[in-house]
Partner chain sequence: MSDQTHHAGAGVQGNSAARVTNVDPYDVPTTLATGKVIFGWALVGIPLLYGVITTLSKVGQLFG
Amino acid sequence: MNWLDRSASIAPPGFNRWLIPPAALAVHLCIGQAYATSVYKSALIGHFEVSQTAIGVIFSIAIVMLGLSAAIMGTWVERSGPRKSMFVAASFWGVGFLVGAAGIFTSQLWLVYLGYGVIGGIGLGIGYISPVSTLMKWFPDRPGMATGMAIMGFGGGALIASPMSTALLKFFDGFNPAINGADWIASGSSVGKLFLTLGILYFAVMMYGVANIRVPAASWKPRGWNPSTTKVDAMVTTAHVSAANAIKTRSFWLIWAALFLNVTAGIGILEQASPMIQDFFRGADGNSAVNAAVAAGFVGMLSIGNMAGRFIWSSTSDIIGRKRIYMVYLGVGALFYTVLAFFGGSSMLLFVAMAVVIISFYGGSFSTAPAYLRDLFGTYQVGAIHGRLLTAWSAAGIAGPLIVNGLLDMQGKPGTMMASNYLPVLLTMVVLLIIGFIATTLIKPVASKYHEPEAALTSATQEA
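Could you show the structure of this chain alone, in the form predicted together with the partner chain?
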């Protein structure tokens, strides 16, 4: 299909670059549904009559596949261009839901693992990295803002998917508030219908992105922006490094470590958000001042912080620099975690404010990462390098919950803990963030021996 080729998606003269962010967002808002799986978790547990872990594995498989597919397919995505890779992502994401629906209707859990977990997870990985390097090429003057816009969508996807899925489940189940109480749990068949609906809907919306994404001509640049007059920054290279060479550099692994440690610490709060706020405000009589509905409000607040941080902090990095913003994420993050650990239980406002800022740093570290990679390794294969970096996310997705759950299990049973029981967890996160802060300070410009020769770059440009 020639229409999907990179060469067919080169923007014509006069193309408005502000058409690109909605195309990128169309993909990221859809795949961001991955953060909203808790909506139907209880329904699937009841339908398949299995443990929480067995259903939680679906999400875990999807996140592991996200990291693996982004790392393995990154070079292909870079070579094929955003249109073809976004089409492949839309197909995998849509088909993943349809196969998952088949698994629910036939009560075969392995089909849900295969569909949503494996097939959908591949769609997640390819979709996540597909539009990012293209956006940075369209906004070379504001790469942080550009990646922030797209990756904000991944955070925002759950904000849309969560209420939309609840509304659809109620519709499919014929929910009646007079009959169904507050403890209503959706039926398995309605979750199956939800998967069918989401598969078709997400494929259609992502196809809008496929149809409207464009790559700029090789030497295009915004009017009035002259790279040669831009303030010289040793941390921003004009050279280019291949993905194969990038992973041989110390700087790549230092960014990997910083992202891994920041995400691990962020997951510490995200994973435990609802019980955590209830435990922090539990009285001596064992009753919490925070009920489940208020805790849900806190989780919603964190989602908004996660999404907003992706745009705000990444845009800020265009002004203060990528290294400094990462030092803020990790340094100020460690400070706020310490405040949360020792004083979080004294005030609801303080607790929520600290947690929301920490989660905004969590989101910001994701969206700033591709711009940081561009600064250090150039635009040549930045999408492929970004794909390899995302293995840090997969690793943190395993390490974060393991650390948090392991330490909390030693403190007591769920529903009986208090603020003091969270000290070991939160102080562990502080140590992780300090290590990440040190790693960030050690990031240096990439040595010239890793730079691509000019001839190879010219040849690659002509082939594209």
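Structure of the form predicted alone, please, following the form predicted together with the partner chain?
Shown next is a single chain and nothing more.
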């Protein structure tokens, strides 16, 4: 297995850095399936005969494990290199689906928690951070764009997973439009077969990324790029801060809070996307104007917004700055949530447009975060700092679904709710975003007392 070592993945002279983004996308498009769980959420509720909250916990566990594994394994990922860490991620992600399938077939919900939630969640965390620092090394001249490329695949995973999962569920269920109708809900056994299929398929695709990822040589830099010509910004440091010191700074925790609040609000739409659009356009007779296929298409559109936002907004941050773009995510996001809450049910076009832009902000906050950390703390141990920041995602993965599912459980049962039942949820998200906006305005450059001495940096470079 020596081919997995960092030393075996160093790029030769003249290597084209634009070959790296496809390798990164191979991993992130697969683990981005986590955003398509709403496609089979109702099926699992019926199969296990439990509440929305009980099924929402699956997603929460996965996101918690994502943040924890990224924080704990961040330094290992940097030391071992992207190839080995991406292989480990593919193994955990694939096995997680297989164990989850066993839980569905045996009607043991705890096995789904263990498989998709714990085991798969570890694969999510390691796979998420593996390509990020590598792409930042390949694109030091455009860090925002680089992190956007690295992370946009995660947001776009549902674009593939949602329609593919819907088609596979129909195939496994023997779906017949004349018999099943618009209110069809997949059987538990079909979801189990879906998990088996995805586990094998995703492992194979992720192995493409493992085989093609490369790291630049220590002396490499982009042709024609001169670091001394980079625009000076008060929020961009030329010093370096260790991961241990970074978490002692106020700026780190303010970014953590901003990310946590924005993600908590975004999960409010993503985790409930498919049933949400059906409920918003449900008539007085109890029937929805949106069938399962259209709802799956809406999940796909959110995926497009999530994916595009991760690249567009992160690239924009290279121009206007990370702090300003975060103020857009949270301030404009709060305004759009308000519009969605009070007017979303009046027009499907307005509903979809507001939701897609909100989710683009959600995705952008993730892809901008690594570059923001690089600006504030330097490149030394930025991967490990990023891993620690992702604990905000873990916390949001618990808070978001608990808030959404808890409030909705008080409003009624799945398939009976309407747009008005979502008002408490959406207004709660508005409050969270306003708090996040205030936190963002307080972020300042890191004090020099947290900077690493030059001697320590030189020693670390020689050891690497």
